[in-house]
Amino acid sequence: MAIDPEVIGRVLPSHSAEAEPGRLRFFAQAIGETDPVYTDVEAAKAAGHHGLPVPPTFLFCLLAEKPDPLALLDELGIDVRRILHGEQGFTYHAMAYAGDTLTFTSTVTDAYSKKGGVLDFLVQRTDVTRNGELIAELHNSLVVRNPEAAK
């Protein structure tokens, strides 16, 4: 089933979450980052910044917070049994922090197929903003597969 067209330019509900420190001590050890920045505010301070900074890639995690995240795929008829990950990008504008209050805004960019429909891409932008500051943008694609399409 190809994804409707129509569905491009939607802007789907915004969420915030709470960057917190705990958090992003842990993240940034499952991630194997060994700079001290991310895991001591002294360090971090004694680097330049106010406090912990957010791991570039944490914002993502933060993003999956969001109360449905499901809802856009739940209304496209899309089974996510069938979904892969297909990209994913950041646009950082400024640095965020532990303790930012950070707000997530979605927008589908794009809805396309490849391989005669056997393949439907999904492509978002997100928006993350503090206070209203553009601090990142997010790029990330879904794939689904229609093996059904092939036929």
Given for the second form:
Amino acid sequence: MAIDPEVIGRVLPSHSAEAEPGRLRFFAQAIGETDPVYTDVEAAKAAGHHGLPVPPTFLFCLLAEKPDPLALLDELGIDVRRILHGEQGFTYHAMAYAGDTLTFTSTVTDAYSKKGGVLDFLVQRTDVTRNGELIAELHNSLVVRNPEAAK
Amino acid sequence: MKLLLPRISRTDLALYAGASGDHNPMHIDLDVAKSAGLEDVFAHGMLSMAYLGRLLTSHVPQERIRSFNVRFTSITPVNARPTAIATVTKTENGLTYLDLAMTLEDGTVTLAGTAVIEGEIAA
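Since the structure above is the form predicted alone, I would like to see how the form predicted in complex with its partner chain looks, so please show that one next.
What follows is the whole complex; the chain from before opens it.
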């Protein structure tokens, strides 16, 4: 089922999330990160940081904390079992640290089909700000598999 | 630059689901994966991207990473053993450009991407 192109340009509701230190330590453990800069505040300070750094991909996790992460997929009639992550990108403007409250604002930038509708793509850009300062942009492409479209 | 990761266990996927907040059952619930026609669960793509992030930050301070982009080219089955690879392609105007890849033991490339780093990277 093709994604309704009307959705392109839609700015989704913003949400804010705090980078909690305990959560950052749990994340470091889950990805096997052993560099103490990511778990020990003293080591982070010795490396020139003022707190535990938010690691490169963790902004994606805070993005996923929006109150109803599946709302857009539900509205578009997309079954979560059919989605694959197609692409993910980060452009960094400033470091984020434990204790920061970050605001995420996503815009649907594209929606299209390939292979006669077997694959649908939904592309979003998310601006991440801290007190109004842009600290990063996330680029995300989701792929929706529609195997029955080939039959 | 290379980082050989341990085999990805079901426990790793459960921990990553909890820590990342990505609770998509396709990564942690065999029943749901089977209901979608798959034989087993598969790893979060973002877990592999996090491994690539570890490779980057083990060679350069994180504040020097300007951009980090990947395409997920193939799924990573549970129990696969990935290797993260980064290769310098050029250094220009004070920026170092890297090609990134995540490969499995059978040669499958699961992620392909690029990163741009401020300054040079010590070999």
